[in-house]
Amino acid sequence: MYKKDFLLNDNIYLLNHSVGRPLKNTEQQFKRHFMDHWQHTSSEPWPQWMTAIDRYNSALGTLFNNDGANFCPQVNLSSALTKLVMSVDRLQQPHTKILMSEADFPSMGFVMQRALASTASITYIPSQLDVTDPNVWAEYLNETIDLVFISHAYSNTGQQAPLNDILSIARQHQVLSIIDVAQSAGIMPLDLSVTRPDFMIGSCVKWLCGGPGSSYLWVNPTQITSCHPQDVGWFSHQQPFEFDIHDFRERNSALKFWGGTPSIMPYVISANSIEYFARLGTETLRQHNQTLLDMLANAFPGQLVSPQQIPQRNGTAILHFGAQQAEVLSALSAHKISVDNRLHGMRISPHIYNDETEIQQLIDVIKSV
């Protein structure tokens, strides 16, 4: 029933871990909230643009059950993480210690290596360890760590982190926390009024179907006053349109991280898609996704290299067929079934616009090989 809402071609699209398909009304929304002003008025567009940003932050607040004022638009996750790390005095000390996993998206590691002091150290949980196991995190997470970086979902392994367990351990040792929801936002429920990290970063290009250029950071209100961003601009100012070069007063909200002149178009598009998925509810999306992943797990239990159990898996199934992997991928491509392949295997990520018939087609093609 949801297929009618999305721009879908005649293929079966299962690459939502990479880029989600746009809504059909995206062009209409873009015209209404961005282009119409140019076509019908002669005034400057900033008031309308500011309203569009407010809509974006409000939509994120609805999706994550939190005040939209605690969110700040960002161009991508790397920029968001850089701004956060460089804003906290504790993370700029000579012997700062960071904990993250080798399974994290490489860009996040690149940021840590450059945004911290040269004498800081990063401990990586080895990739061969099970990041779904709270005991693995407990072994590495102690009072010597200043910040733990947690990916809610791991794109190349199909795993999800035991988020609440890790945050509990972090709070016990007074360790700051940042969670990365790029691979989970829109498909794995997260209530920020209950789950309370110190910081969160995410994007809209994947399950939220909002396209590139639309990311965000979230700051726990208890951390706002301790953050002093270095990468600032006129939109970080309490009164952006005041224009006094001698008087910079940073905002007292997450928007202090905003920076210079922002993009508007990506947030117009993403606000629309976030609102769509927030109305559906992430629990509904998760249940549908997991039903389709169960079909794959039951069809190929010996080839499933991502977690079998729902509490340990994210929105992606990963299959590996050994020496026949290339042949399987070729057959799927010939039948216009879109998946991709990484180190651990073939990644398959069904969304709300995919259905059981499509997954059964994929299963039949693989079994024919």
Ligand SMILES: Cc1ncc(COP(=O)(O)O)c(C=O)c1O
Contents of the next structure:
Amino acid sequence: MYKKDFLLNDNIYLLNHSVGRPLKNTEQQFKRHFMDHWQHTSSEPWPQWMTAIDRYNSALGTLFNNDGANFCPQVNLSSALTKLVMSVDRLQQPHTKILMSEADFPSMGFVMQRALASTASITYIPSQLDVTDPNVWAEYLNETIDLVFISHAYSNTGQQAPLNDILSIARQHQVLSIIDVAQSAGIMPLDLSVTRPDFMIGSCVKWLCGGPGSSYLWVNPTQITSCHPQDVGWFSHQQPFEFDIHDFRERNSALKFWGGTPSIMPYVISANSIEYFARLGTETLRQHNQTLLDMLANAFPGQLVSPQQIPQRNGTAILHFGAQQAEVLSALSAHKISVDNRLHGMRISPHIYNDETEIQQLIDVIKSV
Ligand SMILES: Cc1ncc(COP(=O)(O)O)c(C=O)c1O
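Moving on from the form predicted alone, please list the structure of the form predicted in complex with this ligand.
What follows is the whole complex; the chain from before opens it.
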């Protein structure tokens, strides 16, 4: 029923942990909110473009049930994390301590290794430990830690972090928290007004189907005065059009992280797709996704590497067929079924535009090998 809204071809596309498929009206939205002004007037397009950014922030606000004013558009998560880490005094001390996991996306570790003082320390929860278990986090999370970095969803293992448990331990020890929602935004419900991390970074390229280039940094209003970005520009200024080189005054909102002249196109495209998914509701998206993952879990219980239990699962199922893995992958490819293969097995990520018939086809192809 939702298939007709998306740009799909005759493949069965299950790579939403990597890049989501665009909505069919993307081009029309791009023309209307980016090109039209250029085509039909000769005045400056910035007012129209700024409206597109407001729309993007407010769509994010709706998706995550929080004020759109607490979001700042960013190019990608790595850059957002660099800006954030460099902006907080507590994170720039010689002995700042960070807790993260070896299962986090490597780029997040690269940023920490560069953006902190060279004498700061990073503890990684070893990849063989179960990051879905709050007790594992409790063992590492204590008052000596300054910041805990939590991936909401781990795409190589199909696991989700017990966000609320970790954040409650962090608050108990007055540890700052940042969550990475790159792999969960648009497929796993998250209510920021309830979950209340200190910071959040995410993008729109995967389950939000907004293409590359539109990411975001969310700052809890309680933290805004403790952030003083180093990477700034005139869009970070309280009065961008003041133009006094001697008077930089950062904004009082998350937009202090904005920087110089922003890009607009990626946010036009993503505002439209975020609104689409927010209208459907993340609970509906999650339920549909989990129903399809259940089909896989039931068909291949012995080959399922990702969690069996729904509360530990994210939107991706991981299957490994041992010595037959390569054969299974080439059979899927021959039948135009798009999955990929990583460290722990093949990743299968069904979205709202996939259906039970497609998953049954995938199951049949694998069983025929
Ligand atoms: C959990 C997670 N974080 C971050 C990223 C990407 O970060 P960036 O936007 O800096 O490329 C990915 C990309 O796959 C990811 O899966």
